[in-house]
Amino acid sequence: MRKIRVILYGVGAVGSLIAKFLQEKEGVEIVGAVDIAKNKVTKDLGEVLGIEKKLGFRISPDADKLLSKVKADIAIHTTSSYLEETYPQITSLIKHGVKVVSTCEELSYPYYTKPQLARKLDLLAKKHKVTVLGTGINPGFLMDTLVIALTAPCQKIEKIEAIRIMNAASRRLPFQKKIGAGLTVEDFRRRIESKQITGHVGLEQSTAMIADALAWKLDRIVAEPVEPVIAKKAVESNDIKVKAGQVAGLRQKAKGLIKNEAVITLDFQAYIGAEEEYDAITIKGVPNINQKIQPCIHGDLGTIAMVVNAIPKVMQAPHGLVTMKDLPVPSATLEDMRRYVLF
């Protein structure tokens, strides 16, 4: 039985980590890679990944040119958080008959924030008989798919709250910069306003996915302004030192409202020096459910696993744009990946 053939679209920090993990898996092979970074283009993928062996192909800056030469089953897409930016990239993959697993946060549930693009992607994917999925650790699992699964034993549900608190000191430097660690409060607010700092993307999508799974018709979803978490004392990571009074990170909330009452609340906090890390879900209903994972699941490791573990499920899924709530229960793929796929 042949191996599952994978294209990498994006070989940045996350894409590279996924590529290295795929090297450890049985039954899957990377057959090509796309990236536009000048320090990566035309180099062997193995060289860019910093592994000991060459993989026998060079990174291409032109996806259409590569896909016209290389036959792939599925693409791992890791370029941007925003659907308007990734839409042309994903459509090019679809038109070449390649299935897609993307880390684009807005793609995790685009029907609420980008309904027109979502419908276009769905129709195009069905036309070309492929499947498209946006996933990761969050959005994709912790504050949506896991929440949905935990509602299964409930007879009634009144409210849902999910909280993720993480110590950003254990994350990559780009993430620490993304949350504004080390800035003054004034500079933080200025950069948020100018969108130099975006914070976390995906809370609205996760809220909409939960509501859809429960058939709740929300009056609206409110994404509250991003707020700085200010250090009460000096804290530091390996890369950034934060003085007392400076920004250690950020906090964001999204709420799903019915009759002006929050029935879904998602609370995301990431800052250097968090003394307690956890992922917690509280469901008020019959019965009440209280779940807590401590420490919180590592973001990078979790995202890598979610993407790779989704490959066989996307290979088997119906054609079109799907979300995590549409797929079978997520699970690890510990064996040869061909064992999970019917060719």
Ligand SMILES: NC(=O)c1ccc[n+]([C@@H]2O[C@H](COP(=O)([O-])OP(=O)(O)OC[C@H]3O[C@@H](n4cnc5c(N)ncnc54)[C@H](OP(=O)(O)O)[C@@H]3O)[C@@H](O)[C@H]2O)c1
Given for the second form:
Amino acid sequence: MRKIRVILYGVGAVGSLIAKFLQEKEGVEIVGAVDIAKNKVTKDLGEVLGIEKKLGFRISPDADKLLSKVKADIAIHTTSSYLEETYPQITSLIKHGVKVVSTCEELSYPYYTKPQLARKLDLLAKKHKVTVLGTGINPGFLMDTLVIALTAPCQKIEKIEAIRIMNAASRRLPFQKKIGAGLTVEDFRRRIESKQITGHVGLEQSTAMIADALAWKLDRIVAEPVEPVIAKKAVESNDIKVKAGQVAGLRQKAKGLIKNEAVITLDFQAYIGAEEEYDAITIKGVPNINQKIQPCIHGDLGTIAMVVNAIPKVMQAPHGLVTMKDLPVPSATLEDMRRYVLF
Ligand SMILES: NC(=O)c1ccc[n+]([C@@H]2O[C@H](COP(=O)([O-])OP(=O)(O)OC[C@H]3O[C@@H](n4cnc5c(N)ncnc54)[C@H](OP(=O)(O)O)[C@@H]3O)[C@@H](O)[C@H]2O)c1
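Now show me the form predicted in complex with the ligand, since the one above was the form predicted alone.
Okay, now the whole complex, with that chain kicking things off.
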């Protein structure tokens, strides 16, 4: 049986880690790669990944050109968080008959925030007989899919809370910069206003996915403003020193409201010096459920696994735009990838 053929669309931090992980896996091969970064285009993918062997093809800046030459089953798409930006990239994959697993946060559940784009993608994917999924660790698992799974043994539910607290010192430098670590409070607020810092993208999507799984008709979803977490004492990572009074990271909450009462609350915190790191889900209902994963799941490791483990699920899913709540129970793919797929 032939291997599953993968196109890498985006060879940044996450795309590169996924590509390296795929090198270790059996039954799957990368057959092409797309990226626009000047330091990557026209270089052999192996060279860009910093692995010893060349992979025999160069990174292309032109997805359409590559897709008309190379046959692929599925694309791993990791270029941007925003659906307006990724929409033309994803439609070009669909039109070439390539299935998609993307880390685009807004694609994880676009029916609430971008319903028209969601519908257009769904129709196009059905027309071209492919499946499109947005996933990752969060959104994609910790604050939505896992929450939904934990509601399964409940007879009644009054409210749900999920919290993720991460010590950003253990994450990549770009992530530490993305959350404003080391800035003054004024600078942080300026950068939030100018959208140089965006905070976590995905809380509204996760809230909407949970509500839809439970058929709860929310009156509205409120994503509260991104707030700085201010260091009470000096803290540091390998790369950034934060003085007391400076920004160590950020916190954002989103609430799903029915009659002004929060029935879903998601609370995301990432900052240098977090003493306790965890992912916790509390369901008030019958029965009550309290789940805590400690330390919290590593963002990069979790994302890479979520994306790769989604490959066989998407290979066999119904055509159209699907979300994590539409797929079978998520699980690891430890063996040859072909074992999980009926070609
Ligand atoms: N759902 C989740 O749990 C989750 C987890 C991790 C990451 N993510 C998201 O996944 C995305 C990728 O993350 P990352 O850390 O890998 O970002 P990154 O390092 O910035 O990588 C993105 C790569 O895509 C390239 N690119 C941008 N626009 C492109 C286009 N139109 N065509 C081809 N290539 C293009 C970029 O090139 P340039 O550098 O030249 O722009 C860059 O090389 C981000 O949006 C991130 O927020 C989601």
